[in-house]
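In the form predicted alone, a lone chain appears below as structure tokens.
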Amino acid sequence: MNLLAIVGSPRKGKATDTLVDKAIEGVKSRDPDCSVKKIHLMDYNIEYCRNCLVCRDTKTDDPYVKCVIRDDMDIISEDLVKADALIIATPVHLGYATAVMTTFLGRMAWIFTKPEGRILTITGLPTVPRSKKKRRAIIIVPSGIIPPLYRRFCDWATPMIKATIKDTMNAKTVGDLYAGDIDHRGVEYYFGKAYKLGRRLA
């Protein structure tokens, strides 16, 4: 299996990188023979969509196509294309995926998606993934105050990947951690739920 885990915080070495080491912990314990590879997306130059089009009005049998834009997405498409499980992690900021993850997901849109559903999606459109590749993948979203029990006044960056991935890479997504109130309660505390959920993505 190849996983792909990308990591949309701004800070590397903090809450949000260390959740996403425990769950890769977790799917090398069941899977010892996996490849991963892990990147942070500050580490990329992404640049934001310019709404061109081009990209949605291609007419490919490829897994996806190539944006006008040309930056560090085509290095990360690549690593898309190969992966069969994903591990997608941001902090929420104001409640939702920073900057550098929304971007990212923004230019995702029609690179590996087209234009041809018949009925509306989560998202709104009637796409379908450009690859009929399937794929797992599992959320990771840390707060570092507001607890879960308020999680739903406070994390609309679940909805928002679960629904990309799904209409972009064909992924299912088949859990999320939303590890609340770190200030208080430390990163150690979501330790073992992050390790769990990363065997149950393996």
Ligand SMILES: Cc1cc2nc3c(=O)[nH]c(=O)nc-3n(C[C@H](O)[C@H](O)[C@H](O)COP(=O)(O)O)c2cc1C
Contents of the next structure:
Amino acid sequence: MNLLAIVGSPRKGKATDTLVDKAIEGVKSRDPDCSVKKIHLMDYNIEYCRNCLVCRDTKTDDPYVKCVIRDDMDIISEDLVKADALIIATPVHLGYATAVMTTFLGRMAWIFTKPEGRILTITGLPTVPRSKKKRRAIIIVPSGIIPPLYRRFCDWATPMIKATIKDTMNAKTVGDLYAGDIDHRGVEYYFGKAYKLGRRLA
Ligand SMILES: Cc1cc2nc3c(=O)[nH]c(=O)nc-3n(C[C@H](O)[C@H](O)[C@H](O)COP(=O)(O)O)c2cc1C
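Could you switch over to the form predicted together with this ligand, since the one displayed so far is the form predicted alone?
Below is the whole assembly, all chains and molecules, this chain first.
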């Protein structure tokens, strides 16, 4: 299995990154031969989508089309196509995903999707993924203050990511972890849950 883990935190070695590592440990415990690539979006040059819609209107049977913008989305797109399983992780910033994560997911939208669906998908668009490969995914979302009990007020990232990766990557989310109140509980509180989530993905 090819696993691609995408970290949308601006900080390395902190909550999001650490929980992703624990989830990868969980994957490896069940699938030791799994090939793992972890990327930090902050290390890549990802420009904003310009809504030119050239990608949407490109007709091809390829698993993705190239955006008109030449930046590091070219590299990440190759990684995404190769992946069988995804870990998507972002801390909560202002109740949502980080700016770099939303910029990245916005760029993925029509690169990996074509407007040929018959019914509205969960992102509200009649789309189908360009890639036929079925993938599995888990989502990890730490937050500093808001505990899991009040997650609904603060975690708008998880449903958005779930919908986007289904429509773009044909990826079924098999589990998610909202790791709330990290400032008070400490990230260690969630290590076991992240590990188990990784095992579920494998
Ligand atoms: C700009 C910004 C906005 C944030 N907004 C929220 C928020 O809305 N709710 C919350 O509980 N924590 C919020 N936090 C705290 C982060 O979610 C928390 O520090 C998290 O652990 C960061 O993940 P990291 O350690 O991987 O960077 C925010 C942090 C920043 C920098």
